[in-house]
Amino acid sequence: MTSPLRIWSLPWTLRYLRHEVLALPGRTAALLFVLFLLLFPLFSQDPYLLRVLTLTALFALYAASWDLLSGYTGQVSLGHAFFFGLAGYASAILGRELGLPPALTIPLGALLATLAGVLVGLPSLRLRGPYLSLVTLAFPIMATGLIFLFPRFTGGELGLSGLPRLGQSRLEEYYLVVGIFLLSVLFLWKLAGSRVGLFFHAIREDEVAVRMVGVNTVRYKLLAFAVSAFFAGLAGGLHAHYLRVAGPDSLSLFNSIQPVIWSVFGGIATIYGPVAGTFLLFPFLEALRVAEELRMLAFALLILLVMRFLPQGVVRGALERLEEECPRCKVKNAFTRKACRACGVPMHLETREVKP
C-alpha cells in the first residue's frame, strides 16, 4: 500500500502542478492570485493598501456566499445584508454585554445568522422568483427598524463603535482575514462541485422534476440558505471588528445589492466568479476616489460594457477564450494545445466535405 506521505511527496506535487494546475490558464491564474495575496505584504505594508485588500477579501467572501444561494440554487436573495449586518451586531452586543473576545463572538454571530437563514428560507418553500426576492428584501428593512426602535441597546443611527480589533496590527488582521477568506471560498467551491452542489443546480433548473425523482428539495433549499447565511455572517462579523463599528449601513439596500453586482460581473454560479468580480470592482472604485464626481458614472459604464460584450461575466468570458474542451473525453485544455492532454485526440478535427 502506498503511504500518504509518499503520495504527497515533492516529485508528486511538482508533477501535479505541471500537469493539473499549470496546464490550464484558469488554474494558473488562481494559483497566482493566492500567491499574490499571501506574498503581497513582503513587497508593501502600506496601511491603505492592506486595508483595501482586507476589505476586498471580506466582501469577496460575502459575494461568494450570495452566489452559493442565488447562483447555484436559484433562490435570489435581495436582502443578503440581513445576515451580514445581523452577525456584526450580534458579535458587537455579545462582546459588550458578556465581555467575550472576537474569536468567540464572530462565530456565534455567524451561527445566529445561520438560524436566521433557515428562518428566511422558510418562505422559499412556497414562494419563487420575484416574490421570494421581495420577501428577503423585507428582513433587513425590519432589522433596521428594530435598531432604531431600541437605540440604547443597538446604538441607533450611530451604531456600536469601539469594538475590539481582530489583531494587534493591520498586518496580523490582513493575514487573519485572508486566511479565513481562502479557506471559506475553498469550502464553498468544493461544496458547489459536490453531490450537494449538483442538487442545488438541479433545483435551480427544474425543482418539480427533482422532487419527482424522490429528492427532498426542502432540505436542500434550507441547507443552501443556512450555509450561505453562515458565511455572509462570518464576513459581517469580521467586517464589524475590522472597522470597529457595527452600524445600520451594514443592513442597507446598497449592501444587499453589492454582492449581486460583483457576482454578475465576475460570473454567476461559479464561486470564483464573484471573488474575481469583487477583486476587480472594489479596488477600481477605490482608485476612482481621485475623481469623486465621475466615480459612479465610470463604474456604471464599466458594468454596462462588460454586460454588453461578456454577458456571462468576466471570468467565464475569459475562460471560454483561453480553455477548450476535448471533443472526445471532455477534459479542459489550454487553447494553445493541438492535442488533448488526457487522451491525445486532436483538439481541432478537420472536417472534409463529402461529395455527393
The other form holds:
Amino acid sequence: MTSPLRIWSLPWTLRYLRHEVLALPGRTAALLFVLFLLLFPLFSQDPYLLRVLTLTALFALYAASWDLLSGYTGQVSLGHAFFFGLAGYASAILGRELGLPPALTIPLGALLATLAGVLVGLPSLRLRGPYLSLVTLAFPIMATGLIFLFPRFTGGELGLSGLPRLGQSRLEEYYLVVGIFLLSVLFLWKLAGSRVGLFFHAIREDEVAVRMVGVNTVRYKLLAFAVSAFFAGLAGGLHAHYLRVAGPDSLSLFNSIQPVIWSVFGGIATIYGPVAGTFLLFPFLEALRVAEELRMLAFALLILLVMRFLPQGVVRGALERLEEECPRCKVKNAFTRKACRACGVPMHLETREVKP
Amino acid sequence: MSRVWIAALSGFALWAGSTASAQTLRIGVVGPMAFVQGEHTWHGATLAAEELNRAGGVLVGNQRYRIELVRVDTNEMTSVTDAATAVERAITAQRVDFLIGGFRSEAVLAMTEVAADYKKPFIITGAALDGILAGRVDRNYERFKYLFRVSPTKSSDLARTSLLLLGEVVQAVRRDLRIERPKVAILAERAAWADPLVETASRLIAAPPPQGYGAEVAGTWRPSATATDVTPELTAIQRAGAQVIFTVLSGPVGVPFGRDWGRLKIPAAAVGINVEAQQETWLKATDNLGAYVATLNTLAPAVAISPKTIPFISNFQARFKQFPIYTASGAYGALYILAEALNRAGTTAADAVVRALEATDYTGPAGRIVFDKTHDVTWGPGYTTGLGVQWIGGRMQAFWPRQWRVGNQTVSYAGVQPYQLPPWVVEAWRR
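Right, the form predicted alone is done, so what does the form predicted together with its partner chain look like?
Full complex below, order starting with the chain above.
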C-alpha cells in the first residue's frame, strides 16, 4: 500500500514539474529563465554582463509594476518615473541625513512612493483615459521643478551622488537585485491572478458594471496605484544605489515612457509580458552598441515589426502559437498534443466527409 | 626562386613579430556622439592621437606606445543609466586604459563612479558643474583621485568670466552712450546652475566701483531653458529701459532669444553666457538676426591664446571642416596631458599616472592648464580664462581679454578686437 503524496515532498514536486510545468512551453520557458538568472554567474562573472542583467532585472520589475496599474486596471500612467525617481531621492536623502543603510532606506523610499501612489491615485478616481494619463505625467514634472527649487537639499541638476553600494561586489549586487526581482514579480503575478486581480481586470473592462454589483472600485483603484508605486519605488531605490546617483534623469519623460515600451512589446496585462519585453529589449539595445549609428533605428524597427506581426506583444503572440486551449475543459496544452492532458478529449476534432 | 620566398617569408615574420610586440594604449573617448559636443570630443582626440602616433607614439619608460582610440557613445543626453553602462563596457569589454570626455554633468557623475570603481584615470573635457570634482576629490581622495578636468573651467569660474564680460559692456555703454549709470536686465534660464550667477550678478551690478559696476538692475527675467519665444521678456526689458542684457542661457532658448532680439531691435546690448551663440552655426540658426550677440567662449578664429591655438584651429578645420568647440580643444589637450604624464611617470600604473597628472603644467590651444587640489583646471590670468566673443560681420570676433589688468599683470591676446555696441542700441540711446 502506498502513502498519499504530501505537498512539497520530492515525488510531489517532480510530478508537479512534469505535469504542470514541463507540459506547457510557456511555463518551461519561465522555469528555464529563472534557472538562467540563478545559474548565470556559474558560467560568467564578467562585470559588464552582470551589470546588464542586473539593470535589466531592475527595469523589468519597474515595467511589471507599470503593468499592474496600467495593464490590469487600464489606468494608463505616463508619469511612472515619479514613483521610481521619488523613491531613489528619498533613499538617498534618508541615507545622507540619518545615516541609514540602503537595506532600510530603499524600503522606506518604496513606502514613500506608495503614499505618493495613493496621492496620484486620488485624482484618478474622477478621471479616465488621456485625462488621467496627463495628470500622472504632471507629477514627475512637478517633482523635477521641486528638485531645481531646493538644490541644496536635492543636489539640483547634479543630483545626489556617492550613495552607498548595494553590495560589496557586482556578483553580490546581482544576486540581491535578481532575488528581489524574482520575489516581487512572483508576488505581482500571484496578485494579478487572485480575486483582487480579477477586480482589476473587471475595472478595466467595465467599471460601472463592477460598481453596480457592489464592489468598491475606489478601494481597488487606489490599491492598484499603491502596489504599483511600491514596486516602482523599490526598483527606483535599487537603481539609485546601483548607479550610486539619484538625479533628475530618474524623473525624466524618457524614464516614464520606457516601461510602456517594454510592457507593450512583451504583452500588457500579463506581468510576465513586461518582464519578457525588458529582458528582450534592454540586452538587445546593449548588443546594438557595436553599431552605434544604427542603434536607435534598429531598435525602433524591431518594435515596429513586432507591433505589426505580434500586436498582442511578443509573449502573447508566442504563447498563442505554442499553447492551445482544450475545446472542452479549457485547460492549456502544448501545441504538439493531440489529446488534452487533463480530460483526454482530442484537441482537434477530425471532420469526416459523410457519404450519403 | 625559393630564396626569394624564404626572404619574403622572413620579412613577413619580422614584420608580424614587430607588429605583435608593438604596445598600444587604449583610450576611451566618451561622449554623446550623436551631438556636436560628443562629435567634437572625438575629433579633438583623433587629431591629437594622429599627431602623437606620427611622432612615434608615447614614450613610457623605455617602451613606445601607439595610441588607439576607442569610441564610446554614451547616449548621455537621453539616459544616465546608458552612459554608466557604456563606460563599464569600455573598461571591462573594450579594455580601455584611460578615459577622456563626458559632457552632461549628471551623466558624468554616474560615469565617474564606474571609473572610480575600476581605478581608471578619467579626464573630463565637457561638463562644467563644480560638484563633479569639488567635494569628491578633496573629501574622498583615495576613491576619486583618478578624476581630472581640463575643460571647460568650472561653473563658478565661467560665472566669473561672464561677469567680466558684462563689466566690459557696461564700460562701453558708459563710454559710447555717455550714460553714467546704465541699466542692466538679467535674462537667465530657469535652471539651478543659473541661480547663483543671477544672485552674484544682481549684487555686482548694483555695487559701487571698484568692487561692482555702479549700474542699476532693471529686473530679472527667467524664461524656460526650452522656451521657443522670449518676446514678452524682451518687450518687458525694453520697457524697463535697459541698455544691457546679461544673458545666462545654456539651453536651446538661446536661439529664439537671438532671433527675437535681432528682429525686434531691442535697444540693449546682449552679453553673458549663450551656449548656442558659441557655435559656428549661430547666424544660420538665427536667420542672421543674432549679429552683435556677445558670449563667453573658449576659442575664436584668429585669436592666439597660446602658440598652439592657431595651428590647432587650422588643423582641425582642415581635417573636419568645422570650427572646434570647447570639447574639441579639451579632448585634444587631454590626450597630450595624458601622454606627458605617462612619459613622466614611466609606467602605465594608474596611481603613478595620477601623481604625474597632478604635476601637469601644459599649455594647450585654450591656455595653460595646471590642476588645483580638486584636480580642476586653474582659472585666472596666466592660466585658462576663456574668451569673450561677439558676432560681427558674419563671424565670431573676440573682444576679451584685451588689456585686462589683474594686479601687476596685463592679459591681452593677439587678434582680440574692441567690443562694439549694436548700431541700433547706439542710435536709440544717443537721441
